[in-house]
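Read the single chain below, which is given as structure tokens and is the form predicted on its own.
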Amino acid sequence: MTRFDTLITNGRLITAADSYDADIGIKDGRIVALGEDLGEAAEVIDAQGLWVMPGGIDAHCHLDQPLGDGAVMADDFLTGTRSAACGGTTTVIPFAVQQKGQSLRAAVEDYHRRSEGKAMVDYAFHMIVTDPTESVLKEELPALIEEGYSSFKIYLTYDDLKLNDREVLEVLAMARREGGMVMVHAENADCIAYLTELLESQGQTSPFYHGVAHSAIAEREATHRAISLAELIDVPLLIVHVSGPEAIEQIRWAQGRGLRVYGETCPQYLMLTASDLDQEGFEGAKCVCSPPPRDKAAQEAVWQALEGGVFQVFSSDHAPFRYDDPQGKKLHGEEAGFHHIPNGIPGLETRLSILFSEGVVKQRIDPTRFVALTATNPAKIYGLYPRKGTIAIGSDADLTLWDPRARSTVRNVDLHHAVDYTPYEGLELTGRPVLALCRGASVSRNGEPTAEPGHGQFLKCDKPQPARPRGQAKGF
């Protein structure tokens, strides 16, 4: 009888902490042993050449979502999840959402019913709290983390999603109290508001307005605003795709001052600018996002974030919607103004690829570093440490082998997501994953899914316990 399921052997293993040469003996779906000549498994894979990393965890994606302005998005757990595994990426967690005058337990139920039998690497749900009610607040949201879904997002922006401030106080009591991680979408609805009722006024409608309408002091003002909230309450919190050095000044600032504040960037960010939304006709569309893709020098305000530790995580916010669709990116055709389109790009399959190649190839971050971005810090902040996120005897295999000198171009005929576009069409990358494993088993090989659907599993999420962010720290 032989020893383990997999034996995975001659590759350069990349954590968090450290990169050495070892062998991993994978037995019903975990690591049950790192070291040297380790014996015989029914399976041998030849790492030679390759680094071997965990598995992507993309903590920040939509996924199926109601909407209920007739937007539709275009990825289901089925063609989501496939695309995260092509990329990568072996667990995911999006969201559900509560909807005004729904109960939260209700979104959960049907968001568990929405990705049944559907998934091909395993998952988790943060929430959306869109109505704190008192109920909500005192029964459904403490039962609710007790129960393993313990991240929740709120929104300060969007008239069907957003908190004013003194219920952002009592959702934040709320967590202190029940040990939840509570993740932001820091933008002043009012300024946003203002900008768009003055740029409309003046014909302004493209789509290249809605970055100019989602200022970046409304991303600074509110970023400001969370965080004071959080330090009142004494609780930690996450600011969410945040673009550029003027929320960035706030969350170093917080952190500078000890606050369990954390912050979370996206390839967006790294890679368009607001150029991007200036384009002939209608094309900008593709890349309305909120917050929007600033300008060159914003680019390098989140690299340096990035590399100084400012940022613990690096998430897609995948959120897709299909171009040429009535019910995506045209859901009120081309002559609407910037305000109607639906906010969000596609991200899942390209995320791990882009910052490998933009950070570690060019040297802007170091491997290890990248994992921690992308796998570990994720798993700490969201209580699903260490089963994912780390290579470590008795850790779930979750796994991905990384070419670090193939080349490849970005090509949306080539990804595995049901959008229409890419935003990254033409990238030209270095380093890619060649096999990623979840428990154990094949999701995808060189770019293609291995994986059945229904082979992920739901994951329940412990309370988090995070540590406060340490500046330089390349981790927790």
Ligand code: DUC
Second form
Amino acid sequence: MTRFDTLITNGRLITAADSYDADIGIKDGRIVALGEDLGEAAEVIDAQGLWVMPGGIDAHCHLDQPLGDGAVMADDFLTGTRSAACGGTTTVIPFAVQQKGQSLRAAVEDYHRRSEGKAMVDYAFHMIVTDPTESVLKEELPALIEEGYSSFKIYLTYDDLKLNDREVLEVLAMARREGGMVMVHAENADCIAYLTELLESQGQTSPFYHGVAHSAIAEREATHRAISLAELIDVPLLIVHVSGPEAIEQIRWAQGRGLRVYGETCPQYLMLTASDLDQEGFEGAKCVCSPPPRDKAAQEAVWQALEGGVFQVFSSDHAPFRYDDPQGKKLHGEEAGFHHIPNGIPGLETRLSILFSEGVVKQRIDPTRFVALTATNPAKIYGLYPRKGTIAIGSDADLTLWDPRARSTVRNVDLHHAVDYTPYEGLELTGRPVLALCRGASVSRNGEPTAEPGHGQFLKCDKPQPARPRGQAKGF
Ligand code: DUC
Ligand code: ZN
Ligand code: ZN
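Switch over from the form predicted on its own to the form predicted together with the named molecule, please.
Below: every chain and molecule of the assembly, starting with the one above.
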């Protein structure tokens, strides 16, 4: 019998800490050896000229999430994880959402039913807490955190999701007691409602005005408030999908004061601006997401925060709605006012290639930082490390082999989600994932899926033990 199931030879290994040349021996889905001349294997993959990185972890994506208004997400666990695999992502963490009045456990059980047997890559669940009743806070959440659902998102906006400040404090206090990780969608609901009504009363309802209503000031205020509430309770907090300098300044300020405040951003805030909401006809609806894309100066601020360590996580916030569909952007068959357009942009498959091409190839971030942002830090923050997010003996053999010179053009027909557009159509990229392994088995090759639905396994997350953000201590 050979020593390894698979041997990856001649590659350049890149982790969040280092890059070096070594071979990787894989047995039973795990990395069991790193070094030179490792011996015999049933299968040898020659990675000459390729970079071998930990498989991507997309720690913020929405799949098959039930919605109340007639909109239906285009991607379920099959098409979403297929798309992830083809883009080099081998773990996804979507959201089990609690409907108001529903128990959280019912939401988690429902989400297991939706995912069962469908996923091509591994997956964990965040929860979305919308109704923090006493039994949710004292019984359900503590039990669920122990069972491997250790992170949850709360909202400061959206009528059917938002919590008031008192509820936020109660959730944060529970997270402190039980050791959960809280993510927050930070936009001020009343500011958005006020501006929306004002714009509507003036007949300013095209998709462009979505960006006006979701003002950066409303994002800044909510970011500062969330940070203050977390400081009061003395608990870590992660601000998701940060769009520009106003919120970044708040996070940088908090980190500078030694608070355990983490930040996440997404491709749309590097690649899109408000002018993408202002296209001919209704096309701008394709780029309606919250917070919205801002301007060129905001893109630059996001880049600087990625380079400088304000952000720890780079996720897609994949929220898949078809454009030309009565269950999608043209909800109920209408080109409705911006307030009625489902929020979200597809991005699971393009997330890594965009950051690789625009960040690594253009030398804005180095390859080790790319790995930290897209795999290692999310694994650490959400309790999956070191099983996921690194190349180490004992870790799952979740590996993505990159050709750093390959060129391609983004075209929706080549993507594997079920959405009928990509906001990045025509974008030219350098660097592409040529092979992705999830627990040692190939899940995509040259951008095409190679896994069967059901290959992906559910992952229980440990209680996160995040290090302090960069600049304060080692770790990120
Ligand atoms: N905003 C969210 O809060 N969630 C999904 C997508 C979006 O745009
Ligand atoms: Zn959000
Ligand atoms: Zn989201």
